[in-house]
Structures are given as C-alpha cells and as structure tokens.
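First, one chain by itself in structure tokens, the form predicted on its own.
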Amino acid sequence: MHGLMMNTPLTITSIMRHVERNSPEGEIVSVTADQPLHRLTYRQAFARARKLANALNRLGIASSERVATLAWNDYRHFELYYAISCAGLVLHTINPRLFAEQIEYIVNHAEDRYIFTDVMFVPLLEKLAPQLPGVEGYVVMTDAAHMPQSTLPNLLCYETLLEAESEDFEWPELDENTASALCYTSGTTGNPKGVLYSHRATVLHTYASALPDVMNLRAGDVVLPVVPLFHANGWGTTYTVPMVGAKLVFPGPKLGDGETLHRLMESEGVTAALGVPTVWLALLQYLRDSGVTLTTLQRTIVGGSACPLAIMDEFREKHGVETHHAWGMTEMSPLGTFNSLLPGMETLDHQALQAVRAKQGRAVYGVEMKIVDDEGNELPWDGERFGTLKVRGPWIASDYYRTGEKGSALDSKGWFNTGDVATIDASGYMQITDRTKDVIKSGGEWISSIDLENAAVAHPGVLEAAVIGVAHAKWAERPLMIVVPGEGGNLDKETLLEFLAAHVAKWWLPDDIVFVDEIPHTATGKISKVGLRERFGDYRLPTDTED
C-alpha cells in the first residue's frame, strides 16, 4: 500500500520558486572584475536567470546538453547555476586552477556546447580553443564596456546577451532525476572523472545542509562562501543560502585575499563563512598583521582538508569565532559529515574537547558510512581501529560520467570507496587519518600523516607542514616532514622534534625534517603529496643505514 501524498518532483526549480515567493528581497553582494561591489536581490537575480534561459534557448542548446563555466564566485555565476539547470541543461563548472591539459580533456569529454568565462580566463581559453572543436562559442561574463579584445571564435558578451531577452520564461517541468550539474574530480592520478548530479540529489543535499546540527543556516544569516563555486557545487551554498532566505556575499576573484575577506565580513555583517584551511591561514595572517578583528563573524566551516587546531584556537580565542570541521567529496555533492558538539560535551576537559573538535564530525542524515579492513570486514566504531572509509546515500555518485564501465564507482554491495582511511568513535565522530594512498606503514603499523601535520602546524614557527612516507631499509617506510617556516624562519629541526614529542607517539616522530620555501598544492588547494613524493622520491633518511 502506498501513502496518499503528492508526488511533487524535487527540483532546483522548486528552490528558485520558493525563494522568489518567500525571500524575494534577500540580497546577493558580489565583488567582480568589472564592479568593486555589486548588489541585487534574489528577485532580480532570478529575473535575469529567466532572460539567460531565453538566451540559451536562442543559442540552440538542447535539453541535457552541457554548458560550462570558468568563473569565480559572483552573481553572474549564481544566475548560471539556476538558468542552466532549471532549463533542463547541465551546468558544467570547471576549475580554472587545473592544468591546461586537464581543462582540455574535461571540456571535450563533457562535450560542452558553450563556455561562460570570467575576463581573466580569456587568455587561457584562447590557447585552448584550437583543441576544443565541440565548443561553438564563448560568453565573457561582463558588460560591453569591459569586453576584451580576443581571438576566441563566436565571442559574446554576457550582459549584451541578456539585454536582448525577455524576463518571461516558462521553466520546463523536469523529472527530479534529470541531470542538473557536472563536476570533475581534480584527477591527481589519470584523467579527471565526471560526477553528474541530479535535481533530486541536490535538493536533498540542500535540505540536509541547512539542519541545525549541520550548517545551521537561517534567514538572519549573512553567508560568505569562500569555497569556489567550481568546487563541488560550492558546497551547495548557492542552493542552501537562498532556500533559507539568507544573504549571500561573494568575493569574486579575491578568494584568497585576507584584506578583501575582512572588509566584506565587516561591511556586510557576515555571520558564517566557508572555505579550506589555506584561506583561513591567509585571513588570520592579515588580522595579525593589521591588528584588526572580526566583529560579526560567528562561525567558519572548514573542509577540503583537516583544519589544524591552531587555526581553530586562534579564531575562537582572538575573534570569538567557532570553527566547524566538515568533510565530503565531489562524489558526495559534497557533504558527508559535520562537526557540532553533542549535549554535555561543552563540559569536557580541554584535551578531550580538543580531540573532538579535531575530528571531521558525525554523518549528516542521508549519509551512511562504515570503515573496513583490508579484507573488507566492517570494523567497530571504537575510535581506535581505523580502516578504509566507505559511504552510501541519495546524494552520492552511483557511477562516473561516461567511463564505459557501468557501476565501476561502487563495490558489490553498493558502497562507494572514499579512498580515505578513518576511525569512527562510539558517538559517531569520524576522523580522517590519511588518504589510502598516503598512509605511512612503518614496521607493519600505520602512522597518520594528517595527525603529524596538524601537530606541527600548532607550533607558532610553522606556517605549513606536510608528511610523506620515505623508503627505509629496516622499517619499510618512515615519515619525512616538509615544513614551510613562519616569519623569522629561525626554527630548527631539534626544536620542532622536541615540540612534536609532546603531541604524538615517540615512534611516530619524523626521521627527518626538511625546511622549504613552498609546498606544492593541488588545483583545489590541498597539499600535493604526489608532487612531494616526486620531489623527495630518492630522499635518504639519516636513520636508513645498512646496520
């Protein structure tokens, strides 16, 4: 027997309609290349989205075809998010930080019809255009006064395109399983893989993201997504923030500029901000150097990689800002876990509370997770044993786009292997201890490179740290730590080892520490362990003797 309830499709269009009815005067504030500060309401943004949908139709783009964006966080990118998906097309967000060869691959693999681009990426596309035979035209996201001179074929101006169209557009009634967006993984090994999101998955992810024990968003919030909109749906902020009626503040190309971020936070009254740890390092450095503080920000949400406790402590102790870990993946839309305290945890002693805060958090409703050993046996949630983390749920990819291998993303029981090694404690708090490919196995025992890195960054003389496994004759592998020193640069190996000895097991201590000016990062801002292993592949540890 079925229930007697309406079967209303869960579509992104329904989010837009809800916002237009219930929060039409909600504001979007943007920094753009052509305007230092731009404002419009949700009502105005969605009216422009209808004009954009008409333009897409006039360009002859058919249902389910892909339209790409190469753009930062601003109101035009927001409009594209809705116009493309709600018109029944597929929004393909491209990470401009990828290697040119990777961008070429994913544009051709996705078979993008048009590319909408910020002005600053026009030179990149000019070089790539001869290798992109399927792209019929390029739209520069600016007005006529700021259009660049370019050799790109069929070059169009975004604002000119919209000016010619009507605000009247009848959004199609879509099946909730219709594809809505496409995002490729960064492809650290092999070609990037496409994750094809659906309207249904996106709406469910939007509901879950706003829950009180997750991002806890409401109409009175002012939200600054520093996470790029080309990175895993911008963590869903383009949907969740409007859905609750909150104000959106976009930093445009100034994502990593501490001064701009601080100015936006203070002038717009930002209460919540989302980004990767490297962004917050830049902001905190600016705050220290300038002597200013944060007066409205209440919480930061950190994902992409583990957030050092030193960052969390500085936000709390100097600025009264709470920092919450979140974890997920492109393949998970991306949210998987969120770290908020359970009732009573605020009374834990300092050390115990810090241990909880360092974890990636508890599973968000809609996500199931488990850890398994090398034989695939499920391990208990005891906070001690760690294994490969697997997940499943309604907004997790069931396959990759056009791989030719149906079901290749899942195991035989329908679980997705995240590639992370993790522990889960009795309260359900998950903590990533490593990536499967990065874990260090020394003498048969695992060492967490993430824990070592976080311990090192807690030292005031360390700006950034990375740990990789290096071959060792006796122990098979031992940890090598690579450190970027902070200002002054007078930190030495012995001092840092002494500091680490108070925070990690003795046998975890790195066998050597190398000081460098810079650590390589991936296109999504994470430390590139691949790059470090290439650089230090032949490194000989001082403890690696023939004895």
Contents of the next structure:
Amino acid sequence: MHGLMMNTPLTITSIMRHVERNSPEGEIVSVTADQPLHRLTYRQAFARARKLANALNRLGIASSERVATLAWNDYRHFELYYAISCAGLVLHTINPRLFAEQIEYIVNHAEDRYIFTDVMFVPLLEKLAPQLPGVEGYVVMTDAAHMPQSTLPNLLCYETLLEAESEDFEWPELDENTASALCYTSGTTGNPKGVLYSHRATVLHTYASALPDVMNLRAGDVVLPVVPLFHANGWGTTYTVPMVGAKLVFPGPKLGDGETLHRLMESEGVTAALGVPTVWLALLQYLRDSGVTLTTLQRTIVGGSACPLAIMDEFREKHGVETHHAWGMTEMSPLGTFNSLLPGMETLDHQALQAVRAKQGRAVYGVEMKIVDDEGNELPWDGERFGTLKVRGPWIASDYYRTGEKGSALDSKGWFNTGDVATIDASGYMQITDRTKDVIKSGGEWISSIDLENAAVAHPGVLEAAVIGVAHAKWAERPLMIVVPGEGGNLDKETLLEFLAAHVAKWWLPDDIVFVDEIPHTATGKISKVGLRERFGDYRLPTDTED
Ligand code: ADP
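Now show me the form predicted together with adenosine-5'-diphosphate, since the one above was the form predicted on its own.
All chains and molecules follow, beginning with the one already shown.
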C-alpha cells in the first residue's frame, strides 16, 4: 500500500520559490571582475534569473541542452545557476584552471551551445573558439561599459541581454529526475569525466548539508564560499545558504587573496567560510603578516584534500575559529562525510581530540560507506584496518555522462568506488589514508602518504610537504618527501626526520627529503602527485643500494 502523501517533485525551482517567499530580503554580496563590491537581495537575483531565462529562450536553447559557465563566484554566476537549471536546461560549470586542451575536450563532449564567461577568460576562449564548432555564442558576464574588444564570434553582453527581457517567466514544472548541472572531474589520467546532477539529488544534498552536525546553517549565518562555484557545485552553497535564508558573500576572482578574504569577512560579518586547505594557508599567512584577527568568523569547513592540523590549531588558538573537516568528491555532489564532535568528546585530552579532528568525519545521512580489501571483503570499522572506500546514496553518480559504457561507475552491488583508501572507527569517523594510486607499497605493507604529509606540515619550518613512492630494489617502493620550507628556510633533513620520528612508525620514515621552492598543484588546488611523479619518478634513493 502506498502512503497518501503529496508527491511534490524535489526541484531546484522549489528551493528558489521557497527563498523568494520566505527570505526575499536575504543578501548576496559580491566582489566581481568589474565592481569592487556589489549587493543585491535574493528577490532581485531571482527576478534577474527570470530575465535570464527569457534570454536563454530567445537564444533558442531548448530543454536539456547545455549552457556553460567559465566564471568565478559572484551574483551573476548565482543567477546562472538558477536560470539555467530551473528553465530545464543543464548548467555546465567549467574549471578555468584546467589545461586548454581539457577545456576544449569538455566543451565539445558536453556539446555546450553557449558559454557565459568572466571578462578575464575571453583571451583563453579566443584561442579555443576555432576548436569549439558547436558553441554558437559567448556571453561576457559584465555590463556594456566593461565589454572587451574581442574576436569571439557572436559576442554578447550579459547586462544588455537582461535589459531587453521581462521579469515574467513561467518556470516549467520539471520532473525531479531532470538533469540540472554537469561538472567534469579533473581526470588526472585520461579525459575528464562528466558528472550529471539531477534536481532531486541536489535538493536531498541541500537538506542534508544544512543539518546541525553538518554545515549547521541557519538564517543568521553569513557564508563565504571560497571554494569555486565550478568545483562540485561550490559544495552546494548556492542552494543550501539561500534555502535557510542566510546571507551569501562571494569573493569573485579574489579567492586566493588573504587581504580580500579578511576584509570581506570583517565588513560583512562572515560566520562560516568554506574552502580547500591552500586558501586557508593564504589567509593565515596574511593574518600573521598584518597582525590582524577575525572577529566574526565562527567556523571554516575544509575539504578537497586533507587539512593539516596546523591550520586547525592556528584558527582555533589565534582566532577562536573551529575548523571542520569534510570529505567528498565531484561524483558525490560533493558531500560524503563531515567532522563534528559527538557528545562527550569535548572532554577528551588535547592529543585524543586532535586525533578525532584529523579524521574526515562521519557519514552524512544519505551516504552509506564501506571499506573493502583487495578481494572485495568488507573490513571492520575498528579505526585500524584500511581498505578501498565505497559509497552509495541518492546524490552519488550512478554513471558518467556519455561514456558509452552504461553502469561503468558502479560495482555489481551498486557501490561507487571512490578511489580513496580509508579507515573507519567504531564511532563511524572515516579517515582517508590515501588515494588508491598514491599509497606507497613498501615490501607488501602500505604507507600512507597523507599521514606523513600531515606530520611534516606540523613542523613550523615546513610550508608544504608531499610524499610519493619511489622505486626501491629491496622494498619495491619507499617514500620520498618533497618539502617547501617556510619562513627562515634553514630546516635540514636530519632535523625534520627527527621530528617525524616522534609522530610516525619508524619504517614509515621517508628514505630521503628534497627541498624545493614550489610544489605543483592541480586545477582544483591540490598537490599534483602526477606532476611530482613526473619530476621525481627516476629519483634514486640513498637507501637503494644494489646489495
Ligand atoms: P578533483 O578530483 O577534480 O580534484 P574532487 O573534489 O572530485 O575533485 O576530488 C575528490 C577527492 O579529493 C576525493 O576522492 C579525495 O581523494 C580528495 N578529498 C576530498 N576531501 C578530502 C579531505 N577532506 N581529505 C582528504 N582528501 C580529500
């Protein structure tokens, strides 16, 4: 027997309608490429989204067709999020930091009809345009006064386009499983793969993300997504923050600029900010250099790669800011786990508390997790055994967009292999020990590169550290540590090895440490192990003697 409840479709349009009714005066504050500080309300933004939907209609873009964005975080990008998805089209957010050939590949693979772009990406698109035959036009996200001179074919101005349109638009009643957005994973090997989100998955993810032990969002919050809106839906912030009626603050192109982030946080009263560890390094560096502090910020939410404890400590001890580790991936919309303390944990001693905080957190309702060994046997949740992490749930990809192999993303039981290696403890806290492809296999035993990196960055003389496995005649592979020294720069190998020895098992200690000026990063701001392997792949470890 079916229940007798309404079957209201879970659509992004329903989030928009709710916000327009219940929080119309909620604010969006943005730094943009053409304005130092811009403010508008949700009511105004959604009125502009209706104009935009009329414009998309006039451009002749039909149901389910893809419209791309190449843009930073600001109100125009927010408007595109709603106008495109709620008009029944697919919002394709492109990461501008990808290699030009990757952008060319994904635009053609997605068959984008129009590209909405920030002014600064026009030169990039001019170079690419001859290779993008399916793109009919380019819309620059600015006003007439700031339109660049360009050779791009069919070049349009965002504000001019909107001015010509009416604020009346009848949003279509969409099936909740309609595709809403498309985001390609960086694809460290092979071509990038498209993850196609649906309205239903997005709404469920939005509900779950706002929960108290997750992002704990409420109407009084002021949220600064430093994570780019092209990176896995900006971790859902464009939906979650308006849904609860909170204020959004967008840093525009100034994501990595500590001074701008600090200024926005203080002037707008930001209470929660989200981003990858690298941006927090930049902010903390700025705070240290300028001697200022954070007076309103309560919490940072950090994901994308493991957050060094040193970042969490500095936020808490110097600025009274709690840092929450979160883990997820593009294929998971992106949220999988979130680290909040369980009742009673506040009284743990410092060391025990640090051990909990370093973990990526407990599964958010909606996400099922398991860890398995190489034969696919499920491993116990004892915090010790580590294995491949698999997940399933309603906001996790069941397939990639147009790969030609249906169901290729899942195993026979419907689980998605995250490519991460993890432990899960008895309380459900998951900890990533490595990516499957980065784990170091020394004499049949596994060494976690992430644990070694975390231990190294806790040393005040280390700015950044990465560990890769290097071929070794006796052990097959042994760890090589690559370090960017911090201030002072007079750290030596022996001192660092001694420091590490107090934190990790002796047989995990790197066989060598190399000091460099810079470590390469991927398009999403993570340490590029591929880049490091290319550079140090043939490195001969001093311990690798012929005998
Ligand atoms: P991309 O691979 O395109 O950079 P994703 O966001 O999809 O972007 O990357 C997901 C991967 O990032 C995860 O599978 C995991 O390896 C890593 N990751 C995400 N969050 C964390 C975290 N808190 N700690 C450690 N690794 C993380």
